[in-house]
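As structure tokens, one chain now follows by itself in the form predicted on its own.
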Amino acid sequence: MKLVMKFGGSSVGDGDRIKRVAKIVHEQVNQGDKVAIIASALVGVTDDLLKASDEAKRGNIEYIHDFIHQTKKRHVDAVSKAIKNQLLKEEVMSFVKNTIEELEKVFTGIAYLGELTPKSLDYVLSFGERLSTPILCYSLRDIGLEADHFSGKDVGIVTDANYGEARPLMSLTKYQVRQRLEPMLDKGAIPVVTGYIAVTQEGFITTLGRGGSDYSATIIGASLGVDEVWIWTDVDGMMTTDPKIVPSAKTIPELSFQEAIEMAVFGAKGLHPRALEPAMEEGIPVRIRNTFNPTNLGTLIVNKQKIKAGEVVKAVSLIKSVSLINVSGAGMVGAPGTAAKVFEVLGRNNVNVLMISQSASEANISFIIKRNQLGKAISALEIAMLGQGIVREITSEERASIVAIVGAGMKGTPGVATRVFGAVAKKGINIVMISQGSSEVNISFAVREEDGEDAVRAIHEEFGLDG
């Protein structure tokens, strides 16, 4: 098989974990597979770089000196544990130290300028993967594998200039990735590529946003036409629900892309929904696997929906820390553009809407947003909408949760909603908002925050998801 294997931050958290990853790759190569590797930054490093960037902008030189020292120590320790061969160790150690020196210069420049643009932030955030990738590459060499390391720029992943959330230019990217990586795979060598990082056509570094390393993996997988993309993380796969809520939750063996996207949107641990796009378009299966339990085959995500007899719901997800806003007024009835104005105001203020519901009378629009955006959203809406004779009142429920039920088997199955809401009602839980897409793969509703976990348990039990 030809595979892309992506290893997340928890998988490459330190030198010992990097050695574990190298062993997994070695075993796959021994089976005759051609493998390309995508590496994330060491666990927590990207968040640390983000905080350090903010401190540099504030001119906090002392913080930056300490950060550079700690970052250097952490990566040097990882090299020491991951690689035995002294010559290889010295070679990658020199690379790591030079990269950290470059990072320090960048922070110093930010501190003196007192300015941090999206473009410069992407440059800073690229250092996490630029440090981890060579360590993993040399760990593979240390156990006798032929490998070389590259940045996303080196292999030809090209994007637009939307720094922080860049989108790949897929036609050009596919051509360049094939040209640069296929010859290497054909001779049995292993490319180890930075996740998360790409480049504009002008040569400036960009990042692919949340879930960026998964995105890198599926971009490269689609470019190379691989048999599967494997996302290695610290869970056995996508689960019927959060095991912290329901300890008997099970790993789901197989999902359709549509089901997986719905689950990912609603917070299921495993991957970001945007990362599935390139694989879905090319019909390439994606598998979620656990680095710390490699014998488990995890969750396979495929184009075709397979619905077992009697299988209606596959998973229940919960999103916490959200708030509900209700915009109402008799003047909204028959007034064209009211909903458009509401969401235009929110979009202009960078408020992301997670769920929407509107009454047939048109006198009421309800929607869910992240709780930390509530104050900004209410203020913007009141300024823009009140006092014009259309919207009479804007109210909110600060502490809410979204419960999302996912399963292709719901489509065309009578009585699903009755079972869902009946199970919730038996627990004495009040539903404050309901939404269902036309695909019928997802039913979502909002409840008070304190009722969220009980609602998940009730539905999980009703549909027998714990086996």
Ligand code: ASP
The other form holds:
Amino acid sequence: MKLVMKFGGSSVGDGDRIKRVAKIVHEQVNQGDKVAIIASALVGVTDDLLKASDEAKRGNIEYIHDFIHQTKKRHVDAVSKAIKNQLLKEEVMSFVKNTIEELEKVFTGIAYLGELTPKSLDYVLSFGERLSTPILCYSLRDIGLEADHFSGKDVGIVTDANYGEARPLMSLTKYQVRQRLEPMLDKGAIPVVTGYIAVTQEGFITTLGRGGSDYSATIIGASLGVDEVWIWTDVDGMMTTDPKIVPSAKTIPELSFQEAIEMAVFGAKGLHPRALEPAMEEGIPVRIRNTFNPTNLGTLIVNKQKIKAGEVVKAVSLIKSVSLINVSGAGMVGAPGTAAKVFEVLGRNNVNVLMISQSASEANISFIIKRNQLGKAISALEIAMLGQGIVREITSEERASIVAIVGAGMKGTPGVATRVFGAVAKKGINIVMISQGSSEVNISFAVREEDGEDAVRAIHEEFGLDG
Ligand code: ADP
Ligand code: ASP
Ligand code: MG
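Okay, that was the form predicted on its own. Show me the form predicted in complex with this ligand next.
Let's see the whole complex now, leading with the same chain.
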């Protein structure tokens, strides 16, 4: 088999875990499989880089000093634990130290300029994966495998210049990835590629959005025409809900791409929202597996939709850190083009809309966006829409969450919505917005943030998802 295996941040959290990953790869190679590896940053490193960027922008040199010290220590410790051979250890140690020196220079520059653009932020965020992949690569060499490490830029994943959420230019990417990686696979060597990172056509580093290593995995899998893409994480697969909210949540053995995409888009943090697109287009099955329980076969995501008799709801997801905006005004009634204008303004400002609803009276439109885009969205809408006699008011609820219920069996099954909203009402939770996609595979609603987890628990119980 030809495989892409992607290991998430928790799977490569420290030196011992990296060794565990190397063992999993070794076993797969021993079975005669050709494998390409994609790795995330050590768990938490991307969050830490984000925080440090903010401190650097404020000129907090002391924080940067400490941060560089801690980051170096963490990666040096990982090298010491993951690699036995002295020569290999020294080689990768010097690579890691040089990379961290470069990072320190970048932060110093940001601190002096007091400026952090989306482009420079992507450059900073790329360091997490640039530090983790060489360590994994050398730990493979340490156990006798032939491996080399690359960045997404090196292997030719090319994107648009939408920094922070870049989209791959697939034709060029596929060609370049194939050219650069296929000869290695053919001779049985293992490429270890950074997740999350790509490059514009002009040669500037971009990132594919948070959790983007999953996306890198399927982009590379589609480029190489692999048999399966395996995404290794810290739970047994896609589950009926986040086990951190409902500990008795169950692993779902098989999902269709459509169901899995609805779950991912709606916050099952287990997968990057667009990660399944390249695999679905090529009909490549994706399997979610647990690094800490490798005998479990996890969740298989395939094209075919199977619906078991009586099965209505498969999973319930919670998406946090979102905000609700409400645009209203009596002048909107019967005024054609108001909704188009609202979404055109948001689109122009790169604000991604997660959920929309309009009241039948047409006097208001509500929608949900990511919380970190709230300020930008409100000011753009106020400038474009207020004072023209149509929109009277733009209000927002900053702290909201979306609850999404997914299952192909809901299609055409009457009474699902009644059960959903009945279960939530019984807990005294107020619903601030409702939406059902025309696919009927998904019902979503928004609640205040503090009610999100309780709403998920109520629905999980109502549909007996743990039993
Ligand atoms: P990785 O570091 O492997 O990329 P992530 O943290 O991105 O891992 O995703 C895995 C986590 O996603 C799990 O630990 C789990 O808490 C969370 N999660 C949320 N919803 C789900 C779900 N429905 N099924 C599985 N995991 C989920
Ligand atoms: N390290 C990146 C993040 O934390 C990408 C990933 O882990 O998938 O978002
Ligand atoms: Mg992830």
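What you see is a predicted model, and the numbers here were worked out from it, not measured in a lab. Here, rigid core means the biggest group of C-alpha atoms that superpose within 1.5 Å across both forms. Positions refer to the first chain, counted from 1.
For V35, the Cα coordinates differ by under 2 angstroms between the two forms after the core has been superposed. Comparing the forms between the two forms on their rigid core, the Cα displacement of T46 stays under 2 Å.
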